[in-house]
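Below sits a lone chain in structure tokens, taken as the form predicted on its own.
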Amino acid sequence: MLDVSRVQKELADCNKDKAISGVSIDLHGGDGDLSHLAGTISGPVGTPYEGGTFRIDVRLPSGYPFEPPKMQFVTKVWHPNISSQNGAICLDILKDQWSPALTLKTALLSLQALLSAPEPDDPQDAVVAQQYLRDYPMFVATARYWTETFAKRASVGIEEKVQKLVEMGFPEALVRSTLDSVNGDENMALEKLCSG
């Protein structure tokens, strides 16, 4: 069974210095479910991800902290160790190198470090890894473009978009998760909300 008090403590620890660490974590959708969380990491300075805000879907198995959290990028990112298709992450501490001594904050900081130091020889996305190894300037340009397109646009004006859709009668938690799923595209979110 999930260790509720540990998760609550980890949430508090992770968020107390988010301005310095660049990582934070909250309940997903505000429904009080501690096994489904939403993480955020800031793109590291001096990388093509700088200035971006990357959202991470975090699911805690019932065996947490003895089993690793399941994490995947919600924000699209161009990186050898992150799937450009579905956000799956190739990182040892999220698999066989997990230890109960690690926390959600250390896992998010490790993801942030992975953005700074890709491992193209152990890729999650072979196409991105090949570009990284064969045409590094093109990799940097593509990663920067994806950051501008997906990691900045969604965070700009998101509260205004949420407010507009909530005023139309949709529940706030549903509006936020729908906007997340379409990378902040208000029209696509409205279409999805209306189609049920």
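Numbering follows the first chain given and starts at 1. Here the structure is a predicted model, which means the values were calculated and not measured. Here the rigid core means the biggest group of C-alpha atoms that line up within 1.5 Å when the two forms are laid on top of each other. What changes on going to the form predicted together with the partner chain:
Relative to the superposed core, Asp13 undergoes a C-alpha shift smaller than 2 Å between these two forms. The Cα position of Leu179 differs by 2 Å or more between these two forms after fitting on the rigid core.
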Second form
Amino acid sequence: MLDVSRVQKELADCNKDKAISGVSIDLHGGDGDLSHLAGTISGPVGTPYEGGTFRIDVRLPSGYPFEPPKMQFVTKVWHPNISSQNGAICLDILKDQWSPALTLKTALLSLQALLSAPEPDDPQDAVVAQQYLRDYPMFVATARYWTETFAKRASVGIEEKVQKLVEMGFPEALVRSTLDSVNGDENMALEKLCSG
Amino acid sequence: MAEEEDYASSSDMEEEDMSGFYLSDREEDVLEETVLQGLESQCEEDCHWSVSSVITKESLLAAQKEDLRKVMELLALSEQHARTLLIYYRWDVERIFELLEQKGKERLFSEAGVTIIDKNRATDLLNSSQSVNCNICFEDVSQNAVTEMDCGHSYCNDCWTEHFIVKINDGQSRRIRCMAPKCNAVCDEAIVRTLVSARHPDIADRFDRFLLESYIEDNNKVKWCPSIPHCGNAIRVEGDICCEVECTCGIQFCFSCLSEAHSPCSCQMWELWTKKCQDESETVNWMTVNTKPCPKCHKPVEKNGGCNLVACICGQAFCWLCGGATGRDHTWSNIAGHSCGRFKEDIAKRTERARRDLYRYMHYHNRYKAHTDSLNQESNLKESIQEKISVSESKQSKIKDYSWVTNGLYRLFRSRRVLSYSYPFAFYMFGDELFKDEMTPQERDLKQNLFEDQQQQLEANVEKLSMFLEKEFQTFSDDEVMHTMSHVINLSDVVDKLCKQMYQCIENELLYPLQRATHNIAPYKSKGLERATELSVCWDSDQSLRSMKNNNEGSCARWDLTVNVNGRHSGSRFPGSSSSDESGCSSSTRKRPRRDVAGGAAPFDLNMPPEVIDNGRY
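Provide the structure of the form predicted together with the partner chain, given the form predicted on its own shown above.
Shown next: the complete complex, the earlier chain at its head.
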């Protein structure tokens, strides 16, 4: 059975310093299901991913933390170890190197580290890895373009979304924090606001 | 006996006459000469040797004790650490000692996940009343509900248990690592056993079984017998693991690839061959090139002449060039109302090639099949011959010993097998599939001639042997029986020699000069396949399991258990393991030449004329 109390503690612990760490994690849906979470990581400074916010779909198997969490990028990202098609991640600690002493936060931090330090020799996406090795400037340009296109859209026009939700009758402060927590996804924010 | 004297007196004869092509109408003294040569060549043993033993469920623990003991003694380890080390290095004790030299103890241990507890550290344990925070479940637990592994990482017992269960269910019993990130240490098997059995005794039992079976699963020298339904045995081979063995359940198999014994075919050749025979890919190949499916009934249709309008037996006419259905109204150059952009490839060439390949395959397959069938038929001979023997023995005659018949029969079976497998071997040896780039056509022709000469000789003599063995000797006069006997004995010997020669030719003339050939061929054994003998142990499996469970850390003294290894347990070939000589386990049988062992195992000595054996000259 899923260790509920540990997951709850992890959530609290992870979000305590999210401004500093750049990673956060929340429930995916409003139904209180602890086995389906949504993580975010901010693109590391000095990389083509800088300024982007990347959403990660996190599913906890029933054996968690003795089995590794299943993580997948929801935000499209151009990276040798992340599938450009479906966001699947190639990272050892999510597979055989997982240890029950690792946490969701450390896993997300590892993903963030992976963004700064790709390992093209052990690729998930062969096309990206090829480009990384053969035409690095092109790789950087593509990765940056993808970051601009897919990882920043949420923040564009955030004011419009706030206004829209405020007009529906929710208090502005709550709207802003909710939008923030779901990374600017309007529909998810609405869902969350409605479920209270 | 007169014959015996002949053997003795002619001992100075040379072995040069190796034509081996035995003709039944030669003079008698020539026959005897051949017999003699057989005796002499008997003395030379193959450089390949392997000894095999059967490991049953009951003897599994005993079988690995020797290896464990060696590692424990030489590295001063507890049994469980020795086991961890052996599992990691695939039960290759020699390799462990080699690596010990190269890497040193520390690296050897740490790579395998063995951590030796630092006794000093253990003293600064906290007061047991104090509670600590477990780093996995984030709960505060009392100190006595926490377990520390040898590597120094401690977590609460519940978390450990959960971790062990997940790993065991995941099939990773043999290497359950510590829970700390990047910690390579393998968990103490006693702790795993204790914690898991408190909650799930069945899983703990499984854990024990997995550990025990590691000796088979993670060991190049031990393999499960491939019998179906499974006989429950495993076979251990010492020496050259490229060999063919026979399990006590009766099945004979190739130890390398676990399929039926197939030498002189290499494993790769045999795999290709069985696959080829199975899907008859040559036939399919020929059909794709030479036939087209009828557009109506889809039967393959071959064009046997005429123009491009082809009529199927179902009545449908179609265009041979594009395969499309047409009407029957046509001329030599076109079909009414039909036109397909005709793109002609060199169909003729392709057809020619496919046909040649098919005929070639059929040639080898037919002969392979013929000998396999003969072998099957001849196995029926076994019973009828037994009857004939008992009839003969009850007769009033001066010939009392009929073991030459059974010996001859076993020789026939043995050589028949060699003969039948020599055809798939030749198919690949001289075909394009494996060695095309390794030989020039001239070289290949040369080799092929050489090999085929030997094969033909063998074949002729095997058939002749078969013929003599099928004779109704129980109705013969004494003279006729003597005549048949000498033929059978001589032919047996010639056939054995020819088999040996063929294997030598394969090794030295055919395969050896090839650069990239990695075809290991199980050596020929005159006496037939190595029969694995059972390791006999004086305890039952329950006991052995119990002893394993009771085995606490540091208790190296479990070795007083009596293990009778039947004189086969030869972990003795250890350069550095002189200290193990005192074990008394198998020291009396050590350094025994292999022939004794093998001779004891085989019920028939296939090479010896019975008189010789009877007179104790062997």
